[in-house]
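Just the one chain here, the form predicted alone, laid out as structure tokens.
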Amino acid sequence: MKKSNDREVATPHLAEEWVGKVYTFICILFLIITIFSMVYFVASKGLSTFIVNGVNVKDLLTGLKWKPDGEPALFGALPFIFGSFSTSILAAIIAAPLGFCAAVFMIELSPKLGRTFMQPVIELLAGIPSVVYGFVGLSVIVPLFRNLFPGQGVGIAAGALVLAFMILPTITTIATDALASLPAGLKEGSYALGATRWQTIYRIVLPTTLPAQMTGIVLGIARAFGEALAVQMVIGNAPHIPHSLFESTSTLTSAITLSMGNTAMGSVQNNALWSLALILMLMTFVFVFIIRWLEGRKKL
């Protein structure tokens, strides 16, 4: 009688376990199919520019002129690639010191004030839509640069500053987690040897957490590299390589969003835009590999 009751109790749990396994397998299979389908679709469209339309890969990657409607048509994407890299890297250069200092303040200097005041502010920045960042940049940063520097105010500097505020929460959050997970024995040993708080921070804490800090920077660059709307509003969208930070230029995402709706599916102009999307996707893979490599170097 007792064995019969045990079987009745075990049967529902066994069924629940199988339902959980099947559901998990279906979700994983759906994710895998979705990812491979997206990669295949973008790659097939992007490669059509070279296979079907006969555009030279070297001309696309190193060409300086983008005139898809010209005679002959020119598909030089180097200005867009340069604009994407320059704005993303400059944004990381601006945001990284701010994020590190904010993390040090919240964890090492004033944890109570940092967690009650600064952390909610950082989280609030992460929740602001990109169009708001772009509108603020267009209303505040662009006129400010127009009054202080030569030019119209739009350009790499304006785009990088807007992106810096957008990626600041990412860099700060990862830096904060890295500092919070640091073993207390490292700092205590430094204090025991007579080091001051600042000596411990810049000689022990920051070097030890450097791989995690670099992971945050790369994640920030990846976020900035794929941003479209906010940058599009303040960068000027001129398809040429600028000679200063205050000249108008364009990015890969801006070129795609501005032109995709004006091209016919399957045309050489449309395929060229898909080639730009393929470059974006490949750069995303590169950023992911860099992040994995940095995570493998973490030794805490």
Contents of the next structure:
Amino acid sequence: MKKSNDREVATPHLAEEWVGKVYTFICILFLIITIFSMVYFVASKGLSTFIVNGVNVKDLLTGLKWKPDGEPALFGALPFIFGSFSTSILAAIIAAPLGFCAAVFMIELSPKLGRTFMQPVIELLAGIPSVVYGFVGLSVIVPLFRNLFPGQGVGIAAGALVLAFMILPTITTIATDALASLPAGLKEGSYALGATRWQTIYRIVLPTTLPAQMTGIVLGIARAFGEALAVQMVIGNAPHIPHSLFESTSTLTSAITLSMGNTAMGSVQNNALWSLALILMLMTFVFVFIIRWLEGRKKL
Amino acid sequence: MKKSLIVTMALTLSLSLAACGNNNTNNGAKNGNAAATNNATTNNTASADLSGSILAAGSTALQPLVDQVSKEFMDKNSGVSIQVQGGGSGTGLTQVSEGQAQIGNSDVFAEEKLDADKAAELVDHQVAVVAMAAVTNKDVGVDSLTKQQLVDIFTGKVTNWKDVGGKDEKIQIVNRPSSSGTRATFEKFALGTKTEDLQGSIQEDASGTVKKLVSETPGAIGYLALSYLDDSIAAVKYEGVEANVDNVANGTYPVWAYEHMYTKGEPDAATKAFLDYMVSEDVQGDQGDVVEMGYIPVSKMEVKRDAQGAVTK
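Could you please show the structure of the form predicted in complex with its partner chain, as a counterpart to the form predicted alone just displayed?
After this comes the whole thing, all chains and molecules, with the earlier chain placed first.
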């Protein structure tokens, strides 16, 4: 309680201001330096394949044969690019309906059970190390596919299924947030018009949250695209475009992790792997732009 | 609330700054120490005076052995700290060549991975021998394969086990990536030729994964170091010769390679002492780590091989 009516004179917080400013500035500087040096490193390494070793960009992007040790050395990365896209998109196709249904269950059908039990469990999936996913894939999914389908069980199907589990938390969390932020009036209006719960979900909830759902799916694809270890364990790693979903093939990441440690820095074999990493990074940029574009459309 | 937050931030900042400062002084002290002890060790080579830190990086095939031996060495020489990292033979050779690691572990001769002038700077220390055997799933019913049969299998000319004396079953190749040192050894000494990755073949780098896939996949063939052989898979004789320590040592079984520990130029005192310990009787003898962990001691070898693959008695 103030005794006088005088306005309290604010003591200047100069020191605090300064500390806060400097602290923030240092953090941002650190972040920017890290990002730029990383981009520079990958780009300079990845481009040296073309500049120093004289590999044709077109050959790398469209060639079908990957033989860095061969005579002559061939650097055709199309099988890897194909493998990366097909596994991550197939993973999203598997995970997207699951994620949406889980979100609907948690928000619309059974919020209590969903919020207290389902959500923590699904978020737990995100904390499991990828080598565990890979090992489970190798021990459960690969033998299962080997018994059910022709082929050896490894391949795009096994990789996509493992990845689907890995990206499920991302897709579910974003779908849940989208459903939760939906204005209540929209749903109530729909009910008031006599729509059933199912009609409301697929005529109102799904279309209005679709842009946000898409953001989640693209984020999931981006994560699947960059995942290395789990995929490497179940995909078989033959550098060829497969004839079926159950035939050994490679992704960009699995090709990099398989050979990066075995090749000496600066050799053409090593530089070619950095070119694959550069392709990965550029694809990640593309995904980020897609996400930003989707975010921009999200306004209801 | 706000104030406490700012205080925390300021504290963190000052702490991190202080930590930086500390680090610097530590490094300075360490450098000083190292210099001092270097002088000391040149005068007096008693093991108690050894100090320094060693980084050994590279081959994952050699890593478990180096790791275990380094622990024993550190118990005996408390002043030395040794860090053992994997990363692969290429990484090990690169790091030792660029001076980031004191020791580069490799499955292959440096000449095979690095440029000739860079490889010439490195000093080779051969610490063990690893032999490899072709292994198959237990159901294929093949006991021995000739060199030509193996070449036919790994180049895709033969795709069914019945063509090499087994039962009627499709052959599934479980290979290593083309950059792998294990694959290079197998191709060089068992096949005598480089092979391509075939459509539908499986490539895995980790021996554990290869073993799991071969033991579970019907009709599978792969190759593993002797230390990985057990009842879950069937080891195949090469040209009728069984893959075992004696046959490797007397030169009748040709599919083997040295495990190398490279240093750049002559090693410093601590590194030299560690490498000497690595080839000492304690490690290489019948009771030593090398035998216990499934490698073959270099001293047991009755034949020698140079970087070009020429074998001498």
